[in-house]
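To begin, one chain is listed below as structure tokens, in the form predicted alone.
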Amino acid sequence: MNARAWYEGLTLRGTFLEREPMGRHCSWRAGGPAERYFEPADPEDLAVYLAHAPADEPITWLGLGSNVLVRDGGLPGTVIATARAFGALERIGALEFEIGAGVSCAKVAKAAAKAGLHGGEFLAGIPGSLGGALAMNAGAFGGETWRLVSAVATIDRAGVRRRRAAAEYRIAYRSVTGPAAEEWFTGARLHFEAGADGAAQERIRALLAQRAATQPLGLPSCGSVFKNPPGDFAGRLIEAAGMKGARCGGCSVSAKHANFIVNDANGTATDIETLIERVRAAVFAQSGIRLESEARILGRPPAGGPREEKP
């Protein structure tokens, strides 16, 4: 049997590509190719694909690609891009919205604020999609995604879709543990608070101004690279270790915010990963603290390239 036969016979209505460069889809603008890249037309299209995929087919979910680095050697299996199939955003009650995993966090923040609802302003500072925010309990400006979640929608490897209560998940700082393996978020119901008209919109403007003043938004990056260790800030530790402005190839530690690595000169994924490990080593040598990456480093390194150092 031909190794490609399982998908060659499928009738798919979305976009299906082979050997798709992931630098086109990740905010670092670097990375090797995905073996397969599928942007389903809708949830039913995705269910067909998943139902026919072999049990050992690696599946990687991708929203806006804001916290993903695909190594230059490429990514095996299939990347599922969520924006097209899971882009719904609907107000369903006085205080709640039903939102697809492919919707940007910034769009969620603005929709809630426009409706006069409060509590989601911090989402304007998260550069990714709701699906990614759900998967890692993303946060900004003191807020965290799962504080808003009342229920989620999921899909598993067999293409079976479910509805689950937020209480079924164990939530921690930048960590979410669910009741089943290989079950992915396709959306969520978020609950906000009532408030004074215009106040949430004004807070979003203030937060975005703060973000623009303190972060290198004009250059390709993944946002914050490292999680803040308990009682401290990754950016402070990186600067104290003398790594602010450090460079590897076409990438550097931002001079504006030390917890950002920017691709400012056509750098490669290998440049970025090498710099991540140099920063981690320098901070450990200076403070004894082993920084943990927020960014997901995926795929195969090129021949002779670095591998992610495990904390």
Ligand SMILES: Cc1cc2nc3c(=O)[nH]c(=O)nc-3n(C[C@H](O)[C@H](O)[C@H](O)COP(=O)(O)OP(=O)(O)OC[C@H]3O[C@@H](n4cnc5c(N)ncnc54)[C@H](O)[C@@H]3O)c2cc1C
Given for the second form:
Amino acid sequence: MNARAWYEGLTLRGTFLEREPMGRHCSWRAGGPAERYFEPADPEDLAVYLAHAPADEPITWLGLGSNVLVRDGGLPGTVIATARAFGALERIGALEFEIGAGVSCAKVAKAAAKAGLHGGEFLAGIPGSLGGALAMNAGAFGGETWRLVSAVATIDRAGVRRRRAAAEYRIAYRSVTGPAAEEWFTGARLHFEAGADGAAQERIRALLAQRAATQPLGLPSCGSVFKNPPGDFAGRLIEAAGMKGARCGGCSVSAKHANFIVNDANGTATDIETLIERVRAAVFAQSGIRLESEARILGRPPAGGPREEKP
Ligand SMILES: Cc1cc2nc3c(=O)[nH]c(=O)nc-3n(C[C@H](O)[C@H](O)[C@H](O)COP(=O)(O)OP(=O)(O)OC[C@H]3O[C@@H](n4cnc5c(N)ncnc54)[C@H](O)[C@@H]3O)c2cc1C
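Structure of the form predicted in complex with this ligand, given the form predicted alone:
Full complex below, order starting with the chain above.
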């Protein structure tokens, strides 16, 4: 007889699924299954789950899946999806908001602009959650998430919740190093600047139009695949290496923006990762520069698929 799994019999109010295809939750619309997928109803529901999870249960947090590729072999352990549990957004002073990690970046930008505050406009076109933006130090058009952060709220795998000052984190371009491993963001206090009424809304409109003109927004992607190397642009290097338009299976390097890989014909995670490696090799051969992935590639390759990405 099979032993009872540790999660059987838990009373959870959120959505709990086994072998959930991650293509349903990732903007690339490809990817293998998560062994377990849990979308807690609220922080208390999450606390119950974390309190019962064994110490060796791998845990991966997911915002809106707009920067993640789960290999076709799937992801061991539990994916915790934050969209429902951390959705609060509250203005708490003249210039500050307290915002849950599950709130979309677009909603953050809109709320600040509506309040006549400036500095968050760049978030409007980033299709992720605040939690993902905090984890990635997402940025665009000269703005960066962590320039807005005064404090964050976190939870660790024992369910302990903390408040931490922004100064406790080491922040760099698309990189955030926290003071503790296995501690995740549940929210943040963001600080904006006072400005003229309507100006932030106007800037949001202009930035969204600029994105629509330069990015393949109608097709599944994760935005820019590679980080820009110091003093250069990944897109320029990819184009110079002759990889614009290159294809692998159902995916291609966008003809509109060479740093986007689009899933335009039902491609798999293996197609995407293979194309990423081909682009990286072509750029290295042409320029001597080794591009670093901005997209987070997670999980197990399928049997016979691409090898683990080297850090
Ligand atoms: C069309 C398009 C345009 C884009 N443009 C931009 C852009 O201009 N600038 C930019 O920076 N990015 C851009 N991106 C990439 C992406 O939207 C950002 O990286 C975004 O911040 C990811 O947020 P998410 O909620 O989707 O995170 P996910 O993709 O769900 O997760 C990303 C990483 O963050 C971790 N994570 C998620 N939530 C938490 C949490 N609460 N606590 C701790 N870790 C967490 C995940 O484990 C994962 O490692 C774009 C993507 C697309 C598809």
